[in-house]
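We begin with a single chain expressed as structure tokens, specifically the form predicted alone.
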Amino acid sequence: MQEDENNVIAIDGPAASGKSSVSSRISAKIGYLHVNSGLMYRAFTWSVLRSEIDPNDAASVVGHLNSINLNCGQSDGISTLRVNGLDPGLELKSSEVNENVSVVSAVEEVREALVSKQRDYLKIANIVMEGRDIGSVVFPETPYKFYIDASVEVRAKRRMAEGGGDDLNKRDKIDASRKVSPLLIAEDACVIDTSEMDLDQVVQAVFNELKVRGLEKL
């Protein structure tokens, strides 16, 4: 990140750790485009699963990568993404895309090409940004990095009370096993556990690490 361009603030975190919740919340707060790079990932295994294509079939998935338009945008200060011009909208929470999401995000050229599409986003606003290698590989020289965690069984709860109910324990070892861009801490990522926190206290913890990281118009 060149000095001349916009901040990004980098959220990542496990699924259900409550990094989507305060991702929001922040951006709203100063006015910085909310990224929630795990729905571009869902949006595109919607795409493969819409299109009756084993999501275990890199190379099928990779064709179809290939062959569609997926096109980034932004909405009331929200991201968006449209596979060949169509909202998946609510089946982005599917069971199906639950289920698949990791896998399909494993793919070394699905993660290239959408991590592309995710820098491009710094190019426009001033950015939140919330996913799983946003401090370690999409925006590695941002000062503006955490980590939010929780315990497996606080994320589970959360799933469920999301409607969710995918095997968390395996959609971990899938995230942080993978050869490309794993689910990791980023060295000089500032980590917070939301386990026994509200979401008011996890934002307070935010943005006093943001002030302290030196993030000006707080």
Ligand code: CDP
Given for the second form:
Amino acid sequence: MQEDENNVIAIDGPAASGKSSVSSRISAKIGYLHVNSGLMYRAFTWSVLRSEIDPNDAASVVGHLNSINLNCGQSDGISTLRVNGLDPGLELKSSEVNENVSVVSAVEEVREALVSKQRDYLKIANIVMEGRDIGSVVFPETPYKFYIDASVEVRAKRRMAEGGGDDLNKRDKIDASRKVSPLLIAEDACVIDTSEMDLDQVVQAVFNELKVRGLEKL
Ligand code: CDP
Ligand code: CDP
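Taking the form predicted alone as the starting point, write out the structure of the form predicted in complex with ligand CDP.
Once more the chain from above appears, this time first in line as the rest of the complex follows.
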């Protein structure tokens, strides 16, 4: 399949707004590959911490980037991640990774390397990609872009219900204020405030908008 024949649906938004849940339902329904770009930043951060590199030392972080093999692929329709052949698994969601992922993700060279891997996915499949800058920076040309939001109180409650261990406010602040591709709402994104919506309603709202925007084969 040619890269220019494939579609990308971009789902951006702050932490715990519902990006993963919505993206996985949409991709399952229409047979697109679900790619969670946040997990790539988490995997690299996991590797930085595991190698006992100071996440605040940008030069060492970049050095580490150039010394590892971060493989982003897919197997049987599921996207996969390996760091030097290892699958970090549940450690991607550890509180140590939560605490350090935003500072590592703010490093320009890290973003360049991961954005390039994110773009490679479009060469192999139709994709639903979630993140912070997918509609604004990674695939600005896609007409299918969404910004999923919810109040900070609702998002904190959702994360607490999952077990907590995540300072959303701190992460959001770093993500929205960094110099390189900060979290922002792309001009042509469809914004959905999900504070008072359940998942089915959000998925339906996304589908309705995809139809309006002309996505065929829904
Ligand atoms: O699921 P949640 O929204 O809590 O986080 P995530 O999507 O797994 O992303 C973890 C972190 O990776 C974010 O807080 C950002 O610092 C970073 N990230 C990013 O900078 N750009 C992206 N496209 C995706 C994630
Ligand atoms: O990927 P992101 O961090 O943006 O959020 P998520 O992991 O999809 O959702 C965080 C939690 O909120 C999950 O437990 C979802 O089931 C829940 N959620 C919800 O209750 N209502 C929504 N409209 C969206 C998500």
